[in-house]
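Only one chain is shown below, in structure tokens, and it's the form predicted alone.
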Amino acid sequence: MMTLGRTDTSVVGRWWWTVDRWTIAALFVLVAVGAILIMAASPAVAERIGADRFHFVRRQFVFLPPALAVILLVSLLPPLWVRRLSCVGFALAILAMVATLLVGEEIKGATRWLSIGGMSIQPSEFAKPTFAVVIAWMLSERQLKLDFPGNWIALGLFALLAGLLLLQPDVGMTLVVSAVVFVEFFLAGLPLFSVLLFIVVGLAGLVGAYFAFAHVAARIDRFLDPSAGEGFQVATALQAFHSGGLFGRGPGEGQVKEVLPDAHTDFIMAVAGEEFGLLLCLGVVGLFAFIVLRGFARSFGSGNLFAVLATAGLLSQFGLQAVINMASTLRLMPTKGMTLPFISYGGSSTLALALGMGMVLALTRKRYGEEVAA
């Protein structure tokens, strides 16, 4: 039986004693919970659309082993290779997003998917984590070399990505990316005036989205005026939470999955609440909070500005996506078609999140001597 002692200088040995094993454990538990909820929520949805009962289960389980492998393999990388991987990945994702606008599939009024080899890929999912690392690199280089235009390059890349997202259109993901940019600029030492300017521009963007996109206006109107109808899925989800109570009705006993069109994606927490109860839902919230807070704590102690900025961007993205999904399910904010990380059904989302969390693990590993500046 192989053992990994502290004197083991192999790649795997060094990785084992420097990586955050608690975060890996939390991620694996989150993936396991997601697998259980997919098996609970998706069969009824598959039957309603005329597919095999385990259609979504099989498809999701195809992506889970590669996703876990991506988390572990990427976590082995040094910071230099994390930057290189992100630069190549971001360039490929941008090219794929352009191709999506030209030859992509239009689903529910949005052109976000590209069909490759019989599989639908959402390139923008892969742009999110790689973008967070690339702009962190630009901002950290700006701090090291005052004549380097890192801030302007970062803003230019943001404008490019946001423009492509709005053309799809995907206003929700644009807001998430904007939040990541704000967090990283703020941590890089953004002046107070610029912080206020960012906030004003962000609010102006929200107002502009309301008038520019009919689906955004409709969702906000329904949220602000419940008497006009809060939406079938949200109302049904709230009833499911009420029905589940503290301990739930039991696995397979829920009814909400029989009527909710997006029970396996955007509203999977409603299935969790009805069948497994409030305790499981709080456990999921706790896992997300643990991963985000522990990642921030480890990155702030690294002494590497690039690692701090990149990790902050990746974790903000991860946490914000979870908050948006759960808050919209509970009618705490207007609905937004955004998956719950590692819980909802979605191949592109699962692999992209695995890439992002693998980079978080790589950047928060303990490093000594020359490795710190790598």
Contents of the next structure:
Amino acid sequence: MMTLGRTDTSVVGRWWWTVDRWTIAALFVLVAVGAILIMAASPAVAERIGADRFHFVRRQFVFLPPALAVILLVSLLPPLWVRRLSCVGFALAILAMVATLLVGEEIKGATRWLSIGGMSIQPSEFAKPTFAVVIAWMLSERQLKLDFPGNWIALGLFALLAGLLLLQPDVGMTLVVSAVVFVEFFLAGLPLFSVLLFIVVGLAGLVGAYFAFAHVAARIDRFLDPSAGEGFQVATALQAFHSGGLFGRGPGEGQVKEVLPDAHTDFIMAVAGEEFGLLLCLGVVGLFAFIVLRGFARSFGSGNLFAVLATAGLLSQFGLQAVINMASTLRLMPTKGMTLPFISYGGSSTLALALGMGMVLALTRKRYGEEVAA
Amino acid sequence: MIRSIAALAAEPFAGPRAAGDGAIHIDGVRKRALETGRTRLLVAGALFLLAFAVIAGRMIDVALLRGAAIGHARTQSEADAPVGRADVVDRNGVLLATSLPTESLYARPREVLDPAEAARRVVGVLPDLDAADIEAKLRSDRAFVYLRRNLTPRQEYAVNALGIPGLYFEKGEKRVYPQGNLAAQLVGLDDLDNRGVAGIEKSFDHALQNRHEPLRLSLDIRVQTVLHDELAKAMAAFTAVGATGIVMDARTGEVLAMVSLPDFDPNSMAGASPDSMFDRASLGVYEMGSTFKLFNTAAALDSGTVNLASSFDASQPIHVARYEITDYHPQNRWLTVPEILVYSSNIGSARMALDMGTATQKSYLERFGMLAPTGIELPETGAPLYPTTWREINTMTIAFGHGMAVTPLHVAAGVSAIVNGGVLHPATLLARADAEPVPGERVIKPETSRTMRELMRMVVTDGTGEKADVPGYEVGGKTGTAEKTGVGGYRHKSLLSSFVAAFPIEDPRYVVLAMIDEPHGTKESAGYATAGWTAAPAVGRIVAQIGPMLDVAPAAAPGPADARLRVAQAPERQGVPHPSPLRKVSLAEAE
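Moving on from the form predicted alone, kindly provide the form predicted together with its partner chain as a structure.
Let us now look at the entire complex, which starts with that chain.
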């Protein structure tokens, strides 16, 4: 164990005593569980598409050390640098998303990936956390300078991002980004009337998506009427949870991964439920809840509105993805292609989440009167 | 916009220490904003807590509690579910149609990664499929496409072992007819989706889909087998184009057997001709010929127009308009009513009908059910053809079964009414419950029925139906040889030879009808293709086999032949009323 004196004033020393070590621990456990589940779920999928058994495992493991490094390095940054990093990152991500629409290749009906040097990158994943921080800055600035049009800039950026996402199309991520904007506006003191207005607009957006995107309509129809068939993935997933029971059938003993096309991404919790049982699943839910709520609790004591908004935005994105993923798998809501943070397969997603959680750690460090412009 | 953000990012953030005169004001604003933020942070946190709690609860629910209903019941219902469609059984519970669970192979083409490769491998294990066709299906833009219905478990295993993504199995059921050809037209058929398209399967489609207990028919598959066998033999022996037959319970109208040849195997429809699917017994309408004389005679007797002693001039053919009515077995003299039936005299029958009158004839035929469909529980039911304006010439020809077409089933039901005491029971294919009263309407008086039985017995003992007699089973009946109509009139060489019988004739239990379509004479039949030589012997063989099966006790000691009055020996005098030749017969039977 690293031992650092309270009096150690080096960057690392100050970091050690101010950062939330419990959240770091929870994140590392989550990454470890994700690594195990990828090993459990993906070989069957890889084999089915004719790839080498450990194709997905290898590709995911390549990203894990950088992801851990990103979490730790970003958590060292002071809030000002978090903000600068986000502004630059967001600008780059938006540019890359535009490029994706122009030169990206279509996979499974959506244009989301950009191929750079043999690696597929999903720029929209990096837009999410940086966007949350940029919005937080705009809104907190608006509170300090009443004549500053932060709200409008935030809405404009949101419209830009949402527009680019819907062009891909990626309804699920649009939903998450919308929720993040809403949470931040809400925390920034949006009048309750406007809160209601936002909710109405949001619902109208959902209804609009139902009519605008055939696949969204199909999924919602299927959710409302499972007998109409094709609830196959979800039905199989529910069966998997049941057959796993409390302790699971044991690693490698599961069946769902053999039949579910998305066993290593959207339905990875079903594999966890079948092979490792209810206890592990509850543990994973507990880890997510812990990370989100602990982050909220830490910002509760913060005197910095920007930090509060940014943290809440980042954690909402993180928590919402987890909630949507698990709720889909458990048939609590219509199937929505959404990765489970740090658990599902996906390099861009993992790195982007590492960036986001690193920023959460950076923003929730204890600063005892030390203010944002250190 | 991006530039303005960059500019803002470069601008140092205005912290409270850097704040100037407005510091206190800004501090207040910030505090209030922070307060609001904190309160609302609690709300957001609570919502997240709630969401995670719901997810955890649902996990426990699915994995341990209600999951039993979702997951377990699903597999169990798939494994043990009784197949959907109800069975069809005969009156003794023998399976006629049942459903077996099967798996059908289907694909979701959008999930298939390499259609060509997948098609090649699927055809590798299911060689009856065409690779190009399968590949085309897998390349189609449809969400669902069947590749092959009803796989055997071995085939299913082989396809499964290929591990091709995008291929799935659908649990289904396949209709199977264990009796094959035996009752093909009658039981009918289901299509690929297990919807009835013919026969009982169609008429009871809804009931079969929604009930679990088998549908019990009046059919007796043993009797059906005998009937099928004998008709097939007769058809082959006389190189006929078809044959049909019916065995009916005379007291209830229940059909025990009904055969139409040629037929088909409902389990493998490939190559089944339209003719083989045609049900001659209940759908085909024919001019039945002389068997109709039974109805004519019964009506004349019952209406009081004639008695057994009445006689008619059959010495000369009748010329009406441009028609000539002749006899096939011309006696060229006056004939009594029994003689008209025994010798099957067209001339005598026509004269009898004229005496009776068109109205009486029509009203009796209507009561015998000859003017309406039989109402049998089949979609394939023929409606009788009869003249819209019923002229005198029609009355005369209908008396001997021409100029009017009915189904063989009409004749079986009508003859049942003639012999069972005079009550017409609607023909049915469903087994009647023992307790429930049999519906029926009186057509003729019981005495008329008794007389008719005696006359029918005489046809067999002394007339055209001799070859239908079976020792021990007193058979009574009537032959019918009709010429089939062709272009421009009757075709003299194309006959419909039929025989309708009842046994035991004293108190008939069953009516048996056999009809052979276009028989050709053989050495055994002395070159004859008429009913007495073709259909009558078949009915005799059928009765001899089904009598014991149906627990009909053979008569212990048939009356001595010499005690019977032979009509042929009875001296006949023109115009002289003769004492009933049947009196002695009745006495003999009473002994």
